[in-house]
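Just the one chain here, laid out as structure tokens, in the form predicted on its own.
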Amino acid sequence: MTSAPAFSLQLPRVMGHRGAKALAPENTLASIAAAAATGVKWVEFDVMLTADGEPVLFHDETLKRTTGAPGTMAASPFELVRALDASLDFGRKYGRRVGAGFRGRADCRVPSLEEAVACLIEHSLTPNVEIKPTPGLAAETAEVALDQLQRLWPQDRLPPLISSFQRESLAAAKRVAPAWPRGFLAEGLPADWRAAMAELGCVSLHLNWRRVRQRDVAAAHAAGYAVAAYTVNGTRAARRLWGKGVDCLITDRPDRLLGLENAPEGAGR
């Protein structure tokens, strides 16, 4: 028999992924300000470590994507990995005149985990921490974060939410900060999700927005478990998660989701 979790969090109804994703370079200072700006109070980014083992904001195991540079995060330095600007993935998938408007800025670089402390701090915002490993490193990246995070978080905050896909991430976390709530992530409901939740005491739940159900959903919010969607961009998808008992959306466009719940039908499509 497996317990409730040992403490219950309130997902906001809308969360900005990776900051705000779609306005501004992904897992940057740009976009956690840019989330900011719509309002939304909580976002959501990934950290992973550098080869000399600082925390850095980045998504991929590779540097290609956003930044244009070779090599893999694991085996790139934190003085090489700061310097790097990370807009080139937005310049590519919204336009030239669009991406013009970010490369070379300062707040468009790979921040530290200590940036963006600084950062979310300034426009008052609660973080999402995904713990995104390279291989090998899913203890290890999250024992880092969250020793750091832990020294730099203000305990007069709301604390940090940590989720991760790897399960050894969580565990390190449960581990370094048993206080501080975590979430499950996967892309669909694993069968085993109840016995993993409880031993990695976990309090929500966060599924790919194509594989929720409703009938999930509902057994997740019986087990005392709230249930974020990821990456939901649509209003219409949006609406129908809502409608399936969804507690949180994260999304790419926190400026189109937030207040549609209010919003007539057919508003905001």
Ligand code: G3P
Contents of the next structure:
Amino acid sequence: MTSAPAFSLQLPRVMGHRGAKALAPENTLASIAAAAATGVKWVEFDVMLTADGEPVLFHDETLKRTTGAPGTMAASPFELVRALDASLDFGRKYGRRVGAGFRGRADCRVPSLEEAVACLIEHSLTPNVEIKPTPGLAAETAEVALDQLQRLWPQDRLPPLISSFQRESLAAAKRVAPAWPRGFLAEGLPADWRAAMAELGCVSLHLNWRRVRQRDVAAAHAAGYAVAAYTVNGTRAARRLWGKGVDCLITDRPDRLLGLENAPEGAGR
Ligand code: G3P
Ligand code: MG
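Given the form predicted on its own, corresponding form predicted together with the ligand:
Expanding to the full complex; the earlier chain stays at the top.
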């Protein structure tokens, strides 16, 4: 018999993705501020280590897509990374206008985790910190990030939710911060999800929205887990997923999905 998770977690109905990726450059302070300006209460972002071991908000192994710089994050020291403007991809996809809460180009640099924490506290946001290690650094990335987060995060606030596709990262998170909730990230539901989630002490299951099946949501709920789907930007898909029982939608467009639940059918896109 699978035992129930040690914690239960009240996920929000809507969570910003990489801050609010469609409203400001992903994984930047501008993106966190833009998410806060929509009224969303939680944001997801990715954490990776620089060459000299500084945890920063970043998604890709290479610097090119978002900053235009050559090389990889794993080979780049923090001094270099912190000076990079991370708005290249945003500018190409969405035009140059950054959303509400924007205070200048400095907010579009690659932020350290420490800077992000200050910004989250300022905006009263709860983070879903996705550990996004470069190959070979799964445990170390979680250890460094969790060590720092435990020092910086105020004890009187909801603790961060730590998620990862890497089981080794979740195991390290469990060792370093056993009392903080963990989310099991997967594309679709793996065959061994029950054993893996129990072993890693996870409280939530985060699936690619295209792979979410109603019976999987029901099974996860019956086992005591909350279910999140990423990355959901359209209102029709959002309604369908809520209809399947998904608890939380992780979205580039929190402005579009917030409040949608109570809006009449046909509202929005
Ligand atoms: O945490 C949900 C989502 O961010 C996972 O995918 O590639 O956008 O980090 P990705
Ligand atoms: Mg992510």
